[in-house]
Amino acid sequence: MLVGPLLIGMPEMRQSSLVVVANRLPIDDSMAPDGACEWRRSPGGLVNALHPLLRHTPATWVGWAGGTGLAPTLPDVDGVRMHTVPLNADDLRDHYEGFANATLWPLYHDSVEQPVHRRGWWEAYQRVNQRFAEAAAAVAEPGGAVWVQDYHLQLVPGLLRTLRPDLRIGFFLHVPFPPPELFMQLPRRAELLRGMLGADLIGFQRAQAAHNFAQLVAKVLELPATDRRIGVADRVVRIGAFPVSIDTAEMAALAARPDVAARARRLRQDLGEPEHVILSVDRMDYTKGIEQRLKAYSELIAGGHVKVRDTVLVQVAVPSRERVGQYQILRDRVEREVGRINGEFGRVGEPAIHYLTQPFDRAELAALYGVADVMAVTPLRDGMNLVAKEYVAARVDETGALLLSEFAGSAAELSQAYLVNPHDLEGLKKGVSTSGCSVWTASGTWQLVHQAEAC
């Protein structure tokens, strides 16, 4: 298959032993004066897990840099070459909007919103898949590493197998992966598990996702499976559990900074002084649990177990997909409740609840981690959850509580969190308090053990 129609406008082909693929290049939408471009860091995203491996290795990044149109030519990051893929209104929509998120998204994530299925959004699933695999087929040398990431490119590495025989293959998948019931739901499940298969090896966050994944093509493709190994024509295709993480090092660096304690120290003041701060970073998304914890901390407030005086919520949402319908409708009620909160049990210069909509840089970041006494992390389902990790890790004082979901991949590694289960209101809001015991009855003498390794 030629690869030049689809490539026109694109920079020039600059060939790489190791080609990360991921549908969003992993770069700020906007570039300083001088032209340069930095890591995009999002809460508990995709960059967070790579940086750290990719940022002295000479590699290829490719994807989508944002917005419609030809693909810009962007300079190299920290050594990785960044390669466009260029999206049109279209594939925005379908591709996008409309498969990766509107279906597959709520689906790998148990149901939480009801997926939609349109036979629309699968063409424009194919079209863009074949697109971004043409592209790392055109920027991979001879024999090769090409390393897809995620849902959005579930086709990508059978696609590519077919382009550059040659080539190794890896797949990871982030999210969490469903189990046979839920998954095969999906009309198109076949191409999809025969996509990933194009893989030499297959990575997930757990273990059980890999099982669910093997169980699946023994069922659908009537192939020979176990939760390692896969046979597929003259070809084994390895898979397992490989939980990504974080640098640890890196981040307790950070917040070590004097400038950074510094900031910490500010922020605590800025928010009042109060003898307890709850922090949850997010984005805003249906599967974070954001309304469920807000209820919670609502009713520990209208019980009297919390006084507002005293405590204070700071809620990060960092806004997502705005343009899904779903996302949208979830903003709103968050932020009618954020307002209702406030209104009800707030005071002048005493909100209930710091509710903060825009990403913050790495420093800023980690202050926060500083501040807070108790860091809530209750997704309702995550397939890790690197905020968790991230918290523990700037907790360099060994001080701290970490409130966090049964239903996050974190959980089976940070076995000294305060685990919960989100969907429980009564048990949340026993977690909120008990988790704040802890912190506030031994003088901050608690402590979680550093279990988030880097990979």
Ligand code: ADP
The other form holds:
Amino acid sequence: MLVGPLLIGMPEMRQSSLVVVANRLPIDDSMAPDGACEWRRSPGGLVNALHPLLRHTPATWVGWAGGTGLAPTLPDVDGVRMHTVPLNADDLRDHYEGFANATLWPLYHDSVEQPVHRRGWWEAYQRVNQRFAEAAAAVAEPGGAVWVQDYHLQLVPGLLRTLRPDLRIGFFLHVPFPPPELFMQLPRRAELLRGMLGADLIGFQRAQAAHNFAQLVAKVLELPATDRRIGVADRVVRIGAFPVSIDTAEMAALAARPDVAARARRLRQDLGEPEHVILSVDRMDYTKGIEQRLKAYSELIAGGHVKVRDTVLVQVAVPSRERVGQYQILRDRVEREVGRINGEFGRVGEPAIHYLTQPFDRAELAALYGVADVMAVTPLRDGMNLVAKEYVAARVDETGALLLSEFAGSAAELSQAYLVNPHDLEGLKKGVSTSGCSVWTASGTWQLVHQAEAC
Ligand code: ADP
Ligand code: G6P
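Swap state to the form predicted in complex with adenosine-5'-diphosphate from the form predicted alone:
After this comes the whole thing, all chains and molecules, with the earlier chain placed first.
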């Protein structure tokens, strides 16, 4: 079974004028219940941002297909050629789970969890980056463009420039780029910056990230740098903010489909026809603020501001990076808290929280967005957060309320959302923001009112 509308054709080995290099391919192998291998859409925002852009483009996508075996030969996906790069068990542990997701990921997200530093992980990071660079060099046409993605592959632009100086190279970071005082903690900070500077153009989600990068390059590498241009030997590297988005027309069309609208109505019935449905959709990640949100919700119920019969919270939290310790601890804590809240406040057939960990296809997600009166997107730090944009696009009747963290990249664009500080529990409960407040009235209804009226 393939989750999502991906068209699969037969593979062809050719060089391409456009090559995308990302740690993940847009599909990965996962085990079907009967033990057979099945291909499905990869998790996360990177794939959902890039896939619509590349569809039916004669491009090659270089990436990892999940798992640790030999690199499988994959068919084209929506006309894009798949070129797999294998990771063995050591690469998976030291590169993907280690340097990428236990060192860089927490550091780039404000150190909301403590970054782990292990000397052996750096060697794996270099080795895997070299492998991706060689794979990209092999499939890029002379003079072609190669677009390298995200924190797993920061050395690839530099390595690729050495292998193929004829190419035009772009790099895009999907996650935040941290302020200098955090980045300076990295023992290999100079190498990481130099690796990125192998690109001709470096893109970030927000202007602040480009500014942080320029400051670091000036300080660590002593190169002339502004927020737009960096001088490297005989070249100029351009930098800037290019926030990623979704195919809004596609999401709106999906949400407007009669079967999806009918599914949304059915979901409301299945939820017991509550007055208010609050929805959150996250990867199970400590950056997403799931624990803080549950605590706020639980306190609102305990304080009598929310009545479980009138209001339900649907929390979708699809498991992620499950072998990394911090993610295992988070999942345990979230599940314990959901159990506690349901045990304490739910009744038979009336849980306070509907908790789902399954991956859904796009139509089911659109139906979930359709049933949600309030969408709570409250990460502690997030490069962009496409879920917030998907919710807005899916509300084709222009109703609904988006409660959005100030620390999500999308907050810079979705200025009409109700902005909250997820670190401030009282603030989260009230939904206080610069543009508005969300308050629970005595009758238990969720009202979104202007700050002046509520605060
Ligand atoms: P991140 O990139 O950190 O995962 P984003 O919000 O930018 O966060 O992107 C998450 C993407 O994953 C969105 O496009 C969303 O639709 C998708 N997604 C999240 N949960 C699920 C799920 N349970 N099933 C299918 N897709 C999901
Ligand atoms: C974020 C990262 C992506 C990553 C995705 C899913 O969106 O920016 O690079 O692919 O999360 O994470 P995973 O570890 O499953 O690839």
